[in-house]
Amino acid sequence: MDIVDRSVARAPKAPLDPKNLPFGRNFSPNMFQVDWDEGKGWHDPRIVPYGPLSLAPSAMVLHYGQEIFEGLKAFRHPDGSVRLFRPDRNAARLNNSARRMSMPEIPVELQLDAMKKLIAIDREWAPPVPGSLYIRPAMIATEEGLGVHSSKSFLYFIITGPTGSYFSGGKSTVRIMVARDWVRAAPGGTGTAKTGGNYASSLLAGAVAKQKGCDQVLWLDAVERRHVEEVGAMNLMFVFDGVVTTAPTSGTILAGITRESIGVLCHELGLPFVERAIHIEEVFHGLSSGDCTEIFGCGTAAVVSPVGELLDGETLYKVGTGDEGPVAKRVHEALTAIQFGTAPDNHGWMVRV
């Protein structure tokens, strides 16, 4: 499918600092999009200028929310080139998040071309070392009309924006608040399809946590409220007695493209890797006496955010000394040495534009 290329070339007004650049506030001059309509398929890639979306007020995603999106980012690479990590990855999730949203699928390989071509053309937008493009695919239905169906159009696009940290403040590690009162994602829901509802549906939560002086929510199980499952945007992993533990993807829990590469990557440093339900109550005893020594989250915008405390109602529990563990800053350093280009990629996850 050819794509045809109505971009604007406009490089950055003045080079790109990854110390101003706050995640997701800068935008690159160019999206991507095609449409899908039903008995037609896919249809009209094009390039155009970053602009505004136009929606009826009718359309079904304002008023059923049958919505899916991506995160994924390009790093500029030490001899000039950008890469892409992993985006088979991503593209192939966004499948899973579209069959189970009653969505049409749309082909790896035209995800993979657009995300490409995109970038190619905004490669300026790309920021050295230690900054990376951030890249959102999204799909939105379009068909007009109210009634709760599956839609019969929508709309896939593609913005990119330049980002340094996801964390501002000058902050090494976050505290975490446990989630108590409010659940993410139940059994047989959409916990696993990368949806817009997954995550208003956490605001309340969130805003409640900032009041508290946390920067994240730690979600617990919707059955029982005993098992730990993630952390706002982001997979969470603890290291009890040397052993780096996650909790299994089992149907509540976004798979983690990040976290499966730390997965990876812990086998190849020697460093013991498990997938295993965990209580809670296991979390707060092993801070208590100290068999858990790290926690740190991992996603796509953070990479790796060591936690530093703990917040249960009114009990705060320091993790470890309250800094970045020597765990998590490995992980951290093997991982973003492949992703910026300092490391051998012996696994085929850098993908060049």
Contents of the next structure:
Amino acid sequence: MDIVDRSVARAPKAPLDPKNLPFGRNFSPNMFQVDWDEGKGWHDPRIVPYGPLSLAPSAMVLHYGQEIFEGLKAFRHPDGSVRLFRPDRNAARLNNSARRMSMPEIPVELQLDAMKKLIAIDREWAPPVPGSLYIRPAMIATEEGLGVHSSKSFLYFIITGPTGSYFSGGKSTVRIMVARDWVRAAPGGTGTAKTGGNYASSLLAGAVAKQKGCDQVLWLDAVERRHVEEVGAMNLMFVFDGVVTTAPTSGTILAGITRESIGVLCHELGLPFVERAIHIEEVFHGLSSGDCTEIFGCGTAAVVSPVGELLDGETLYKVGTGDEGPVAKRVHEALTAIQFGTAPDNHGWMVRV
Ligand code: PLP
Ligand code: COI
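Could you please show the structure of the form predicted together with 2-OXO-4-methylpentanoic acid, as a counterpart to the form predicted on its own just displayed?
Starting with the chain above, the whole complex follows.
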């Protein structure tokens, strides 16, 4: 499918400084759009200036939340090229989300072609590392009507923007609140889909966490309320007696691409890595006894975020020394070296724009 180019040319006014690029606040001048209609499929792919979308107030996405999205990054390499990190995995995950949310899949080749063309046009908006160009593909239900059924028309779009660090304030560790009063996703629900509703339903817990001085919420399983699932925008890893341990992707958590990549890197670094159910009491005991030496979150926006403290009710547990631990440091360095192009990309993870 040929992508029509109606982009505007606009370079940043000043050199982009990763230290002054809060997450998700700045957007590149152009965006990609393609429409889907029942009986017609995907049509009219185009790159147009970034700007408001025109939607009917009765558009289904506004009422019933039929929406999915992705998040990935591109990095500026030492040779000046701009490279995407594992975009094929995000494209495949978008299609998994689409299936769960009764939305049309979009060919992986079209998603990748659209990302590459859009970023090639706005390449000057990719800041120097450790900054990155954050890429946000999304699909929304556009049919006008208030009956509850799967929309007969959709818009897929991609916006991008230069970004520095997800957690502002320059601190090196995060404080996480264990959610006891709310759940994120139940078996059979939409936990594995990257859909707006999962995030909307987490906002109240997030606000309470903030009031308590925490950065994010740790979700427990919805049935027994005792197994660790994930954090608001990251998967979670625990180091128990030197073993990097993470919860299985059993249907209620997002199958993170950073999580998957860290599994591969741990293997190469000689760090034992297992996926298994993790009991929250096991974590508390481990933190008290010293068997659990580190906890860190991982995700596209968050990269590798060491957890310094865990708050459960009134009890505050310190994790290790409260600073970044040695395993998180090694994993972080190994991952970002590939992303930044300072270590060989033996897995073919980086895709040139
Ligand atoms: N879990 C949730 C709920 C997320 O929003 C994210 C971020 O995308 C992740 C985990 C990490 O996934 P990934 O590594 O693919 O960014
Ligand atoms: C990402 O890491 O790309 C995400 O989508 C997290 C986002 C919800 C802030």
